[in-house]
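We begin with a single chain expressed as structure tokens, specifically the form predicted on its own.
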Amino acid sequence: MSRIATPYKRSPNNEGYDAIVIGSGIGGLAAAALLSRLAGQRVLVLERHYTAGGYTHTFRRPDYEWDVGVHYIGSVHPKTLLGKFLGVITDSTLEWADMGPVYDRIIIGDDSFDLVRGREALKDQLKGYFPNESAAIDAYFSLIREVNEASGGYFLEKALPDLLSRLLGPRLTRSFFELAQRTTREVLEELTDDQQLIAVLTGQWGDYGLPPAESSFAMHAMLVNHYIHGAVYPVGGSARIAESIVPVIEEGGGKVLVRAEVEEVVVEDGRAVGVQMADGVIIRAPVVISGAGLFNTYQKLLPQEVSRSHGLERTLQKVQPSAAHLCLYIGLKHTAEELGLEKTNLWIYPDENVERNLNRIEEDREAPLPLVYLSFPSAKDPDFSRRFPGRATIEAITVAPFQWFEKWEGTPWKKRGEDYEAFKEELSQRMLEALYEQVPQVRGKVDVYELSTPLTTQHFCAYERGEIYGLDHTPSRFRQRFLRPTTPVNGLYLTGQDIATCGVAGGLFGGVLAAAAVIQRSPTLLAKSASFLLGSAR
């Protein structure tokens, strides 16, 4: 049960509200408490989930808690555009643990690489270990530079009113075009020749789902920018991200509910006028904001045939939902001091070949895994041994082909049968066995382990393919101008990671577009948002 949000079936009166928002991510809780704060908007968010805040909740089983999607974050300095506006939606109220001077470390093989704080330490790191690459790494750390000050016209354009949009678009864009059309493989390899310094520089590419060679370099930019100043952690763990939103949704007359599903957005003349819920029950509003992801949004809770006079479908066909991923959950009963784990994130490769072995896995489910992420939360968290006291936390994070779980499609969580749950525990000694190759010390102290798979979620996050980071941040990702927060529906908008980028800052930046397009005829309003955005490079 949450401890922060109501119960739908406990909450009956539910009109009366300025807006609804599908959904308590971050994307949805941002764009909520960004109109209370700034609008003076009463907003109710529905959450189908038991807990809220998408995947910046945490679960619980006897002793543990462990988080399910957030493992540090990057530039929450109140300096930071980031950090503004978390000030704004948590009244200033989530403390940050600092991860110290090595954020991640990239282990290709039998060699160590530490990612550390500070853009002239990281480049003078780097060039130690690749000295002959010197200047291959000072063009890298430009490029990295002129994408971000460059994505400010590129986000400032999806908040600006559609006319406004196409006469200052194609300026405010342009230069951002110009590194987003490429990939990241095809960018470093005009740079260096040496695949180990590729492979080390884009060893985070799991943080945004996508390859080397599939990925844009203009997301690949932004994630490197985001923690180039180092990276801290939510002091009692991911869940306090929502609980410190919800009361500022609540002071503003706002409410956000769980176990409350949406059946259908209701559209009336062509407008979206509120939503049906699983129960039959209409809440009207006269803002829907959604941000159960494009897919979902436009297949799902739409009307079919208000997709089909939109032509969504076809729109759909121009983006692809992003990778699937396996999570093995650790409990163990010592303290992290006791084990002594690090709080340094550690990204493991076979070897550089990442497209290779990645290609490998998916023809040979038997192959070496081609990348094994491990975090280590309750080292992370100074506030984890108060409330667990003697116990510490890993998670282990691995991609994984959906179609390896196609057979159980459909059928019942904690009910898929005797061979699902075989096959989760062969995964799971696999990556058990890669923790150990890096953290001897704990073998024979894992006291609990449990995996979610791609269905997983699938269940608890209703996306249909398993993906984790919505959309694929490919190049042609980029280009789509449908990507933005107002829809051919009126009344209807988009929030999230899917308008965005993905993490914590690109759904909430997804919240901070919404909140903007719906605030739209305000020009003090939309001026307040705008200069919010034209500060993102700073």
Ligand SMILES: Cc1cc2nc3c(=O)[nH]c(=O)nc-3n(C[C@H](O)[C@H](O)[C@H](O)COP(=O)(O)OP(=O)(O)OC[C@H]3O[C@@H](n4cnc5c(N)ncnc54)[C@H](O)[C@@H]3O)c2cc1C
Contents of the next structure:
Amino acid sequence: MSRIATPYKRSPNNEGYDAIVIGSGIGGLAAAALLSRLAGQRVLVLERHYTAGGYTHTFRRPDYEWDVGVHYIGSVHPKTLLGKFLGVITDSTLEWADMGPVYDRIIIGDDSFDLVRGREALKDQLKGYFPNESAAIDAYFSLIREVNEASGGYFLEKALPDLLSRLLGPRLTRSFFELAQRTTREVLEELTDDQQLIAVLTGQWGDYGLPPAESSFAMHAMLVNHYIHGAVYPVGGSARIAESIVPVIEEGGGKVLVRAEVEEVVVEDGRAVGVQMADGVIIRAPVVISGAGLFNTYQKLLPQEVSRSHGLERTLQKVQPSAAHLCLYIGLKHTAEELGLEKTNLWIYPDENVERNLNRIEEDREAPLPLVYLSFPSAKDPDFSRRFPGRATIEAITVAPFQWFEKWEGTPWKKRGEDYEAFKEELSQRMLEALYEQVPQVRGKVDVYELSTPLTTQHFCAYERGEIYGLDHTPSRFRQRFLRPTTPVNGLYLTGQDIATCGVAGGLFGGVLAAAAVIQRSPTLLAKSASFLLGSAR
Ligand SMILES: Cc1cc2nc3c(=O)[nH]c(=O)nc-3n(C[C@H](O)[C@H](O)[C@H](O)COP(=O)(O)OP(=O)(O)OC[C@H]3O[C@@H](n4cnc5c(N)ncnc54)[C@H](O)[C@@H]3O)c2cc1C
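So the form predicted on its own is up there; where is the form predicted in complex with the ligand?
After this comes the whole thing, all chains and molecules, with the earlier chain placed first.
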């Protein structure tokens, strides 16, 4: 049962909205809340899951609650752009808990490297670990800055109306593309031969889902910059994100409905005019915004003839779905304090050969896990012990090819068979061993654990290949002009991680772009938004 939104079945009258948003991920909620706040729009958000939030949702079992897709966020200070937008869409009701001076620890074999907050502090820390690489580290930080300064032009181009973007786009994006079109490894290997340094600098690659040899350096640089001044965690857990945005949508006369599966976008005379629900009901609105992901929107939600007439199948061949993952949700009958759990996330690698280790496990399931990521939400959340006294939680994540689970595709959740459960148990034990190696004091203290697989992600989050981050962040992704809020179908817009980048911040900026695209089509909405922005600037 959702704590923050109404079930579709209990909401008989859903007509008369200014816009419909498909999906209540941060991209969908941000677009809806911004249209509501800035332009006075009444927005209907439709979510197929039993709770709102998309990857920011949490789930509960007796005595425990876990986050599905949020472990930390950077750059939320009220003075940053992200902080400002978060303030508007949550009415500043969301509180953040600081993670302290060390947000990530990269563990490579027996060596351990702390990523500390503050650009200069991080530089000094890295130079302390790699004293002979001082020049390479300085050059690396200059490139990180360069990409981030250039990224403004890249996102601005997506926000511009078509004609302006065609005119100004090449100028706005030139310097960004110079570094975005290269892989992270290519760029780093020009700076240094030290493979351990490269492994440390790219140790957070799991945050965007592609190892250094495949990821765009721009994605790497934006992620590093995102956390460079430290990280925070939402007080009360990640469900608080949706809990604090939904009232803003409702105050504007909008509504967020759960268990509300959209079957199809209704297109009439080449224009999106509403949606058809899974129960056949048609809901009309002049604007439809999809936050369900690019593949879902173009392959499943748009009528086939519409997709075909715009060549969207061909378009989709230019991007790939991101990798799939396993998450082990662990509960312990002790507090984080009693167990001595730290707030710092751990990134554990067997050695520095990231790509080789990833390839190896694709061929041999028994090979060492190429990466295990550990997060300790109950240590990060100052409100956890009030809600779950005497308890602690840990989340362990690793990559897992979707193909490992293909044979159980189509089987019902919780009833996939004994062989599936046995495979899950084997994987869970391997992930628990990785945990015990790094945090030995929790051995023998685990009360419950539950593993999610790419099929769980497919079932609950509607990602067909269990994608962790929507589309892959390759160099070529960043060159795809169609990854923008407007679509070839009039009245249909896109929001979320696929049109910006992954991450809560990326998904939210997708919402900003979508709201901007809707607003700039109407002089009335533009005037209302300008008056809101001028008012709040005073
Ligand atoms: C394991 C994991 C860990 C992560 N850790 C972090 C982190 O620490 N920090 C961070 O910043 N980011 C993290 N992320 C990434 C971040 O959570 C996502 O990038 C972001 O939340 C995506 O938002 P979105 O709105 O684009 O998509 P989603 O959150 O996926 O929302 C899409 C929504 O659309 C709904 N939907 C789909 N089809 C339909 C339909 N037909 N009808 C109605 N609804 C539909 C889905 O149910 C879903 O709710 C993590 C992600 C994962 C998976």
